Every structure is written in C-alpha cells, then in structure tokens.
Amino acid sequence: MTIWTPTLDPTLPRYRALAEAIRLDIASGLLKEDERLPPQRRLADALGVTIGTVTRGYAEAERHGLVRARVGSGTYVNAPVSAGPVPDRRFGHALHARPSFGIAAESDDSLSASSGVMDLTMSLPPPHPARQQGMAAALTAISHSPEALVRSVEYQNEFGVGSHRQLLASWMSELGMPVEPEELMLTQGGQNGITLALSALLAPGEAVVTGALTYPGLIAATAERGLKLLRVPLDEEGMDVEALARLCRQQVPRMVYVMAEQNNPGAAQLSHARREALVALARQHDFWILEDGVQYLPREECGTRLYQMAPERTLYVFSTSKLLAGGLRLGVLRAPVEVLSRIGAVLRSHSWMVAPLLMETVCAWLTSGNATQLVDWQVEEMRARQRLARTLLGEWTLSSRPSSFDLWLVLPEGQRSQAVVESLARRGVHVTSAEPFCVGNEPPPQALRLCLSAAESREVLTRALEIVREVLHAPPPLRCTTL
C-alpha cells in the first residue's frame, strides 16, 4: 500500500519542513479533510528520519490548525483555512490556504507577535529599524539617479557590473576580508555561492569532506548533485585536520568544505596550526578548500582566512543576507580568476545574472546608507545577547563566539535533545536539535543550537531563555516505547 509520502523543504529543519509539507498538500487538495495522516513509524522510515522528527512535525502542523490528533486513533487533517494565495506545487498557480509557518515573510513575525512563539531556529540579523531606513534610503538614492534606473532594468552579463565589484571589494576589505574585485563573482547569496562552486568545480560521484556537523545547505546542495558527502570530527579546535590526513590516504577527496571562524552549529574556530596543516594537506593532495564565511564575526575575533594562505585553491563565501537584511540575496564568490569563467557560465546557465536591482540596491546601501553603523550596532547587541545568555544558562556547557548569531548548549546527561525540543515548543519556545547538521549515519549529539539573535528584542529573548532554563531544570520524563 502506498502511503503519503511528502517531499522535505531541504532548507528548513526536518520537523518544520513536514509541517509545511502537510500545510501545501492540504492546499492543493493532495490531503482530504478528515483523511488519517500515516503512523508516525511507518512516515520515518519512508522519508528516512526518526520517529521523534515526525512526532514533532505533526505537533507543529497541529499546533497551527491543519490538522488534529485523536488519543489511540491517529492523525487527521483538518479543513484548509482560506488566507491567500500560495503556490501550487504541481501545477505553478495560485491556491488559497493558510499562509506558510515555514520561511514565510511575515509569518514568523507574526506568530511571535500574536501568539507569543519564539522561534530561535532561524540564524536571521536582530531587528532594528535601521534595515528598513537603509532599504529605504537605497531605493530612493536609485530612483534619484537615471544611470541606477537604467542599469536596473538592462540585461547585464554574468558578472555584473565592474564598479558594483569594486565597491563589494572596498565594502569586505573594509570589514577584515580583503579581495580584488577581478575575484569576485556577485551571487544570490551564500547558498547559491556554494551551488555555483560545487556545480563548476565538481562533477557527480565525487567525493566533498566537511565537519561531523554542518550547514544543512550544503548537505543539501550535496545530495541534490550526486556528490558524497563525508565527514570528519569536531572538536574545540574545529575540523580534525589529522582525521581529514588519514581520509586523504584512502579516498582523496574534490573539495573540503569548512567554516572556519565558526562552525555552524557549535561555534568551533579552526586554530590557526589546523589552518596551516589543512592548507599544506590541499596543496599536497590537489583539492579545492570552499571556505564559508557568511556567519559574519569581526576582524578582532577572526584568524587568517584560508583564502588569504591558499588563494589558488580556496573560494570564499559571503553575503549581505547576515548584516544589512536577510531579504536581500546578494552574495560574493570569491575565487581563483582562473576559474571564474567556469563559475560564471554556471551562473549564466542557471539565471544567467543576479538581477540588477538587487545590485543596484545593496550598492546604494552600501553608498548612501547606513551599513557601517548598522553592523557596528548589530556586532554590539550580539555581544550583549551572548553575554545575557551566558548569565541565563551558564550552568551548563555552552559555546559560542562573542559576537555570535547562535549558542550551541549541550545538555546534562541523561536528557535527550528531541524530548527537551517538544518540551520546549509545547511552552512556545522552538529551537534546534543537533539532527538537520548531522553528516552521515551517526546518531547526533544531544545538544541545542540557539539563534539568539533571531529574538525580535533582548527582552524577547530573556522571556525564552529563562523557559529553556526551566526546563533543563525539570526536564521531561523519558518514555518507553518499546517493550
């Protein structure tokens, strides 16, 4: 018998991409009021998650009305709620449903704000009204200039325009990232950064090592273009470059991916031995390094970037997604020149340009905003939300980097993550176990990623952080549920 088995959002955690999964099948007519959701079990081993990702999948698509569940009976879906249009995912119209709890605009706003959820699943830049007075500036600098508007509406190569280059150039530099703009390839942000080099500089079936847990979008972007993704261990010290020697003696592999100033999640900076051994190891091996460095930390608790000691073998990632305003996706490659014309006809067969008004408005930012205040203001609050979490919750083991969007807590013995996350929702607080940056087969630690920046206010973030210490303290019951 077949049984409903949805497509994952790979870019949301699993538990949240079920329950959107749930929201647009039921949209789109795909699942009938009152028909049963299968049991959980039997939906883990088809989409092949664990029962508790499940569990708390339809807690979530329950918690927001698509569906009800019945004491000893099962799952069953509720009638669709009229909203607005979302897409269908068949046929590329519009239907009427609830809006998206996933990675909707405005429903994350929303929910914190009418039905006291806080969300710290998300690694998104703290509110300040600032993103909107710099957005606002931008556009009105560009609508003031008729060069800007022509550029705007003209189709560009794929590599942009020259003085937009230059000026992302100055703007890195600026922030403790030094490049050359005949380096850079302008992307649609650090995600796509990581697709156009793994597409331009790999082919299937060849193999790409990172940490023991990592970005879920590169595992994502892996998978999706037959790449083997192996792993490594973490430690204080970030990747086991030793562990990654050993590797090399066996299987060589294309490219080794690494977030070196700060390991997402765990926060682990690569040291700076690890950094000059993982460099020598390239260089005797003849693989790509893709460093990330979208998880923005200032020059002061940085280490040398490995592209500054191998730039014929690094690419460098980076966005504006994490300091002017997660909405605008624009994003720098940095590689060697002699492989940018592979990486640019990529682009080119992929969307053949970043949409120039995309460009001209992080420009004008750039120019006429306030980008330089708001990433000094946005450094000093993530200073202050890590140091009121480390009050909170210093107790137990955390790491992090000072000026951080995330905390990384590791539980007490004998509490499991999965339990402590449903415990948590169900009191409305959502965070992130260690399962989506999970690498292979091996089971996850039992730890949190917190997005403390992700908060709408310090006082926001209190209220939640005082809940997670609550439960740490009186953590749920564990159950039996095999015999």
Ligand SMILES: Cc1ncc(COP(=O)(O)O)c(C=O)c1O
The other form holds:
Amino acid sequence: MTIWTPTLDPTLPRYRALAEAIRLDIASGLLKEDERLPPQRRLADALGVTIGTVTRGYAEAERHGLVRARVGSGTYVNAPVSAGPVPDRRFGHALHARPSFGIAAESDDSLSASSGVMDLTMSLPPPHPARQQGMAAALTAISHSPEALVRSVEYQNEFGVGSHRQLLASWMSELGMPVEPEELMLTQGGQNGITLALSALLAPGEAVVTGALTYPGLIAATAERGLKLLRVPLDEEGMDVEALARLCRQQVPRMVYVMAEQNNPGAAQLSHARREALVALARQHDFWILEDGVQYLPREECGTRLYQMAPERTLYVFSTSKLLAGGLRLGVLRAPVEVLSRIGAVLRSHSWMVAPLLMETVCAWLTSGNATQLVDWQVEEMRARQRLARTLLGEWTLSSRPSSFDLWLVLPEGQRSQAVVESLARRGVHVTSAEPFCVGNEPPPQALRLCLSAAESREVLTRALEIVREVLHAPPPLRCTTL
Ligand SMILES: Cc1ncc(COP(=O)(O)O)c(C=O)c1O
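Next up, the form predicted together with the ligand in place of the form predicted on its own?
What follows is the whole complex; the chain from before opens it.
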C-alpha cells in the first residue's frame, strides 16, 4: 500500500518542512479528518530522513493543532478550520469579513494555527473575546429598551439621533478628540466619511493632494468621483509641506487629505511645525483639509489635531472600526457647521441615513462602560506587539508609532517586495507591498506593511514574524527573465 509521502520544502529545516506539508495537505483536502498519518519509521524510510526528524515534525504539527497523537495507536489528522473567504488584497484589506471567532480566547490561536493562514494584510483591531461579549451585551440592552427598539425601527434624520451624537462627542473627547455634538454627523464608517466629504465639497476634475503613499480607500474614492489626485513627498515628519507650497504655485488644490498622527502606510507623524505650515497654507490658498483619524492612537502619542488648529476648514474623519470591531463601522464626520447640511444632503441621496440599529448598537456598547477598558487593553496589546516585532525584526529598517496596528518594513537593497510577498504567502504569511498605497505611477518603494494587530494572538504573531525573518534572511532569488 502506498503511504502519504509529502514533498518537503528544501528551504526549511526538515522537521518544520514536514509539519508544513501536513498543514498544506490538510488545507488542500489531501489529508482528511481522522486519517491516520503513516507510522513514523515507514515515513522516515520513504522520505530518507531519520525517525527523529519525523517524530519532531509530528510533534510540531501537534503543537500547531493540526494533528493529535494517541498513545499506542498513532497520529491522527484534526479537522481543518476554514480560513474564511479569501481576502481581496487589491487595496491591502479584505472586502469580506474575517472568519468568526468563538467567544473563548483559546479558540483564536487554534484557528490560525490549524488553518495555517497568518493574514497580516488587514488593519484590524486585535482580537479579544470582549468584542463579541460587548456586541452581545449591546444587543441584549437594545432588546430590553423600548426606546431603543422604537428608534431602531424608525427612520431617523441624516445626521443621526441627537442623543447618539452627544454620546459619541463625549466618547471622542474622552479619547483625546474634543468635539461638539452640533459639528458631527454619523456616517457608515470612515470610508463613508471620506466619500461624503469629497462628494459634498468638490466637483469632478478638481484636485486633491495627499502624501505619495496614502490610504487606498482615498485613491479609489477620488478616482470614482473623477477628481485629480496629486501627491507630495513624505518623510519621517509626514507630508512635505514645502513641496505642497511649491505645488500650490502651479495648481491650487481644493482639498488636502492628511493622516497627521500616523500615515497609513509608514506611520509618519506630521510634525507640529508642518501642521502650522499646512494650516497657514490652507488659509492662504483657501483649500479644505480632510484629516483622517481612523487609525487611532492614544492622546499621549498624538499632536494637536488639525481640526483644532483650523476648525473653519478642516473635516475630521473618525470611526469605531479600529476600536470596537471592524464589522461595527459607525463613522463620525466632524465638519464646520456651515457645511454640515451639504454633507447631510449627500448622505441622504446615497443611503438616506445610517442604519439606526448600527447607531443603537454602538451607543449601547458605549453606555455599558466597557468600551474604554477595551481600548486601554488594545493600546497595551499593540505596544506589546510592536515591541515583539522590534525584537524579532530589529535588524531591518522599521517604522511605526508605539501603539500602531501596523509595522512598515523597508527591504534591504537588492530585495524586491513582490517576490518577498509571494514567498511569504507560500509559507502561509500574508502581508502587503507598497504598491496599493502608491499615488500616481512612480515606482513603489520596496517595503512591506505588516498588520501586527490582525494576528489572532501574540503566539501566532511570533510564528508569522519568525517566518518573515527566515524569508528575509534567505530572500527568494531574483528571477532572470528573457528580454
Ligand atoms: C486611514 C484609514 N481611513 C479610513 C479607513 C476606513 O475606515 P472604516 O473601516 O471605518 O470605513 C481606514 C480603514 O482601514 C483607514 O485605514
């Protein structure tokens, strides 16, 4: 009888290659649930390795939850865990939801380990069972509140329910973003806040300026509206405002889009001097500033917000997606009150209003009081993940803020991001190159964005980063093509 005889990846230590082969063959269906793996000696003979290698390989696979050993009976394949819908990586984040987690924290790790997919492409809040619990508690609270139930089934106005705006204003203020309820409107997430601002204030053909690497949702939204997207260079102090001033001499933009606290990608923070220069330039040339604060940082890591420095011309985009849950995307758009009705008219024409149940859910969650605790935990968790990444990848050029979700890794001379991304994907680790963030057609820098927050746990993150390290130490050879 022929036995299962995998092909071992020659770039890995053999025991790891065996565990990896088990993972891949479970994922492809070649190894079925409850199937018994070949006896160790027979497999060792078939593969031409020592029995010790097979023992270690099986143990490694067991450690990752792929198989289970039964004393005296052999090693059996565990059930595969679906990795969920395949993410669309065009914009560096999936268009589909991630797989759902069980309430228990332990299940998170086994999910990733047994599916073998370590997806670090999406900027997601780090998993924690409190997210599902918060959601459950919020839904229960709504179901027990006659007022909330009435509001949930009724049409609401386009700015959102007044008491919700008040609640969100005080939560944002608590988080270091002081705003007044009258200057807010509720949106269907941060992306919706961006599109509403563009549609309400700009006409097709007008120019928006952003950093040379920017949030892909802005690139898509400007393209869809027939707006011109122009770029200025970025450095470690954020957008080059002198270059913006030079650009303004040739072509005055209608709007400048900026992620002042941390650019996505790369995490550059706009220095205070540049914030002042940007505001002065905006007043001189009369353009709008669209400040995107969706990628949350605690107040001690932030500078003065642009909307506080130039409230009359700055719109601020915020969302609960990076704080409560990616699926619970209630956005808040802060704008000068004079333009709120224009923005409201666009929201009305697009979707009439934000789904009342979404507003109720977020507000019930905020009222329950555990949102702040969750945010505090998240900040500490991200600080720990950033430290871990710097320990494991410290020999490369890295950039991030202390509690950023993402880490930007600049590849050493001679390495190509596309080849590295592909090589990592073959090892089950998915990351994003700079390509989707590029404005215009200048070649992208050879760099990777690793969303540390997306890993199911620190253990999974460690495994993923160890693989990144191994691949960077033995980079894929550059392919020689016929020209
Ligand atoms: C900088 C930035 N702005 C806006 C968004 C969109 O936010 P939301 O998911 O709330 O629509 C994202 C999402 O990743 C983002 O990174």
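Numbering follows the first chain given and starts at 1. In this text, the rigid core denotes the largest set of C-alpha atoms whose superposition between the two forms falls within 1.5 Å. This is a predicted model, so every value here is computed, not measured.
Query raised in the report: Rigid core fitted, is the C-alpha displacement of L24 between these two forms 2 Å or more?
Result: Yes, the C-alpha moves 2 Å or more.
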